[in-house]
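Next up is one chain by itself, shown in structure tokens, the form predicted on its own.
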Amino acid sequence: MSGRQTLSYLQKRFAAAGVKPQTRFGQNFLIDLNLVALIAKTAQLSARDVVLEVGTGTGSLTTIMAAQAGHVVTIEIDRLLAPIAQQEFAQLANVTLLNQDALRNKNHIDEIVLEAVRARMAEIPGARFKLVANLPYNVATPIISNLLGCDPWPNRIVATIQKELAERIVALPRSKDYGALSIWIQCQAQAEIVRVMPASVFWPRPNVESAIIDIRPSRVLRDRIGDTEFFHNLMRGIFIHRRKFLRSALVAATKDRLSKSDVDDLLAQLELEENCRAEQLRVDDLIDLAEHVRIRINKIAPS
């Protein structure tokens, strides 16, 4: 790896191919080889793992992971960059490159991507699914968020993302960063920031700091939720106006399904003050609230 994805290597490689990094694809290449290696090391890869990488780049991280994992399905949207990456791992039988968008839309991972992962998992006994990537900033939130609602469900997510996003993911109640995304991830996974990275370790340099996030999904945590889709939608509805009192936010989020008196009754049942805010509640409290809301809606829904 000593000659791969350093600044000089990338500049020469791009110049020879007559291409430039594309801002519209969020292309910022990690040029610190120790950090590239740290991403793979944090993921604790083994021959059981089928890895999804979104943002192949020039294939630097891909080749490291291919030496450790059972298979790597790597996605590169840039039609000019994909052939360059393919040359880097052309001789590796356990790498599948898809030249396309990883997202069908902002709320769904493309089914072709998921099918490729499922197909490779079917070939490995006891296979595990992991996302390991230097994620383009412009798709980091929908990739991570949507993946936690997919089949297959990830065993681990290790990714380079914008520092601000990483701070939202690990945020605690009563903090400015705590919101629907924090809750959606923390309700089903443990998450921590592994390393904060300055802009200088990327080319071209972004205008923000980055971080490596380590997300470890847990079935035990996820099984606390009665209906994950309902929970996710309710949390997004409540946190659209995060400074609203919980009562007002809940009335707005359950519009046409619960009356104001229903909401008041639920809050009293859960011993929650009308003037408290959702951002003050722990994840466990919000799971409990969502389940009571779901049950109440199902009871009064017309048969």
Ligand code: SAM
Second form
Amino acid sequence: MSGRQTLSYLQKRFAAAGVKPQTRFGQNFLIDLNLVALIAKTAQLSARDVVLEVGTGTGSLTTIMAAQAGHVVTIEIDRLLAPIAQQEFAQLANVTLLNQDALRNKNHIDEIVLEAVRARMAEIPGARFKLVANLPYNVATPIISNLLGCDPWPNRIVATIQKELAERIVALPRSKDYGALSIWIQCQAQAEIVRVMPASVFWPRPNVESAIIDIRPSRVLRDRIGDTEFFHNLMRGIFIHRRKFLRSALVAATKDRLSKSDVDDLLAQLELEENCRAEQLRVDDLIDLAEHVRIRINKIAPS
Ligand code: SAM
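What would the structure be for the form predicted in complex with the ligand, rather than the form predicted on its own?
Next comes the full complex, this chain leading.
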């Protein structure tokens, strides 16, 4: 059984299988098929691409992507939905469905998932890795954030996410949404909101608006950072106290590694005012700051 996954098609499919959409899994299916096509089109898929899709659902986006990409590795946590999706792919040789949680924990993508992607990439000369998905709201942040620290590193991320999250990803300094997540993404990628979508394009309707985000990672941007893990952790540490002055936030984030006078020295060296706040600094300035912090910590306690 395979067809255009309109609202009535999905409702019939679910009724026949005796299942209902599960809120706990973030099951809001995209029923505007023009938007499903727009997600795939934005990702600019080609035969070189191995796509990871988190949240197969009933395979509406998967099927479209399989016609354009080299291979689609699609992950579905729900054991009742996975067999329904598998029937949709019966004729497709380039789809691998894994019925499991895409995350090992909130800080890691599951290794089985990454291994499946690596195996498919090994089969395609010059393979590129893309995440393209209508992500479940509750895991969208850890999926995107962890993927940008992963091997393989994604060439592109195109995803439907909660609008507020999309706004945090593209936020600029001095705005209320600018924080550790904006910086983690913008330090290594260009990001833009492609489309804001009302709740009515999903079944069942979520309580929030959504947006399609297009994230284009760049090695040139990423290579500016000496140690990405250190940078990520330091930004999280500093932005926990986003309203604090930079000096206090930095003292707290480097506790037991730098003294207050080390921090004062550093700020003076970088000509940063004591009373400036991290949220006022541009991504480039924060990369520079983190690099100085890292070098100073290593001088005090060489690893
Ligand atoms: N791709 C379909 C579409 O576009 O309509 C479904 C998208 S729906 C927003 C998200 C899907 O992700 C659901 O089918 C849900 O069961 C699945 N899901 C939720 N959490 C997951 C997780 N941690 N790992 C894998 N799949 C998950």
